[in-house]
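Single chain ahead, written as structure tokens, the form predicted on its own.
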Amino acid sequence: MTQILSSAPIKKKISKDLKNECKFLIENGIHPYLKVILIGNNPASLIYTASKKKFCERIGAKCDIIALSEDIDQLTFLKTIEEINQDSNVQGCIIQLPLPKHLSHLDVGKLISQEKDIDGFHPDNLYAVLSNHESTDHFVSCTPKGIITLLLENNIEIANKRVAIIGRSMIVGKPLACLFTNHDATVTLCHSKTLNIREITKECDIIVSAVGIANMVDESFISSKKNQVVIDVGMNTDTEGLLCGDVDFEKVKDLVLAITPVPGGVGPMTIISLAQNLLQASKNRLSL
């Protein structure tokens, strides 16, 4: 029977630990505090930021959503970020993507100071992953970190496995490829120019799709051996307006060893990782 890799039991388990860590930090004079910069009224962004705020407050941390106008000018936007960088009461800051077109040229990874970049986009944080030099002073990108946590918590082996990642973004695909490699997997990073993707995925033990195309991965991507693990990072809507992933769940679920659902799979793991990074950033303050 196929194992459905739900994040719910992991979230319950980790939340308890995070609450205890947050309580310890507060007792020692550091109240974990996250500021989320949200520009405009993108429906998906509104949902994501609300979920992040809800989870942070559930574990005892503070979280404010800094809502900015869609037409905010660049100077004001950058000033807002710099004020947060300089605020000693704030341990973490993230910028909710995507940015509006007139700001999309900005390199978000360089805007937030490294020690508050709990999204893991700062060059120093990315290099720590690239060089396999992860430490408490650096932060791993939240979705890749959440995927690795999901696999490990379900006792799914990574070392010596072959992994196909579909999607080469700086948010998921590239840092995830590094993380898998750091865990001794052999990775093929696929993208729109990759030839014969189906032949590649059929030969892999773990398939991760992070392309944002509804139901793209169907049975034609899957081996006949029923021994693969499929991780669906996509959050899309289908032709009927219903939430779905990159993977056609109904066509694939009975053909694999394990698979993540959408919703309830990777999404909550991303938020858990964000909270873990926030508390780590807060712990780092205790040593200053």
The other form holds:
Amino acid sequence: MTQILSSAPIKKKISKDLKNECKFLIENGIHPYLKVILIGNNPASLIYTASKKKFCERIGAKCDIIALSEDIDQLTFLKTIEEINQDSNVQGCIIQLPLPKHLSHLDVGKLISQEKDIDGFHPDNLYAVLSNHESTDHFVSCTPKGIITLLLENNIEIANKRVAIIGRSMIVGKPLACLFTNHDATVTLCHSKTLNIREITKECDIIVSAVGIANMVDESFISSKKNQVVIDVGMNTDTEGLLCGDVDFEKVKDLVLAITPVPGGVGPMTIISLAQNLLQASKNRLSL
Ligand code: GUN
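Having displayed the form predicted on its own, please output the structure of the form predicted in complex with guanine.
Whole complex next, starting from this chain.
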């Protein structure tokens, strides 16, 4: 039987720990507080940010969504971030991506101060991952961190495994390639220009898809040995407007050892990682 890698049992277990940690922090004078900057009305961003707020509140943390209009000018946008950087009551801040076109030239990772960058996009946070010098002072990007947690919690070995990642984004593909490498896996980072991609994915033990193309990964990417783990990062809508992943779940599920569902797989793991990072950023304040 194929193992369905649902996030639900992990969410239940980790939520309990996070609630206790949050209570401890509040008792010690720090109420974890996240500010989410949301620009415009991107439907996926509206859903993601609402889920982030809901989970923060569920564990006892505070979360405000700062909703800015789609056509906000650059100066006002930067001023909003600077005010949050200066606000000692706020321990974590994220800017929900994508940014509107007129702001997309900005290096978003450099805008939020490193100690509040719980998305792990700041150059110092990325460097800690790149150099395998992770510490409690640094934050790992939430989706990559969530994927590693999902595998470890399901006792899926990473060391010495061959991993194919499809998608080379700054948010998922690149940091995830580093994390897997730090865990002693051997990684092939594939993308839209990769030749013979199916030959690569068929050879790997773990396949991660983070391309954002509905149902792209079908049986032609999968080995016939039924020995692979498939992780689906995609949150797409299919031709009927229904939520679906990058992986054609129905075509692939019986051909693999384990697979994440969409929804209920990687998405909630991203949010759990964000909450973990928020509490870490808050704990870092205790020692100041
Ligand atoms: N948009 C899609 N995923 C993410 C994420 O993990 N963080 C932010 N800030 N924006 C996103």
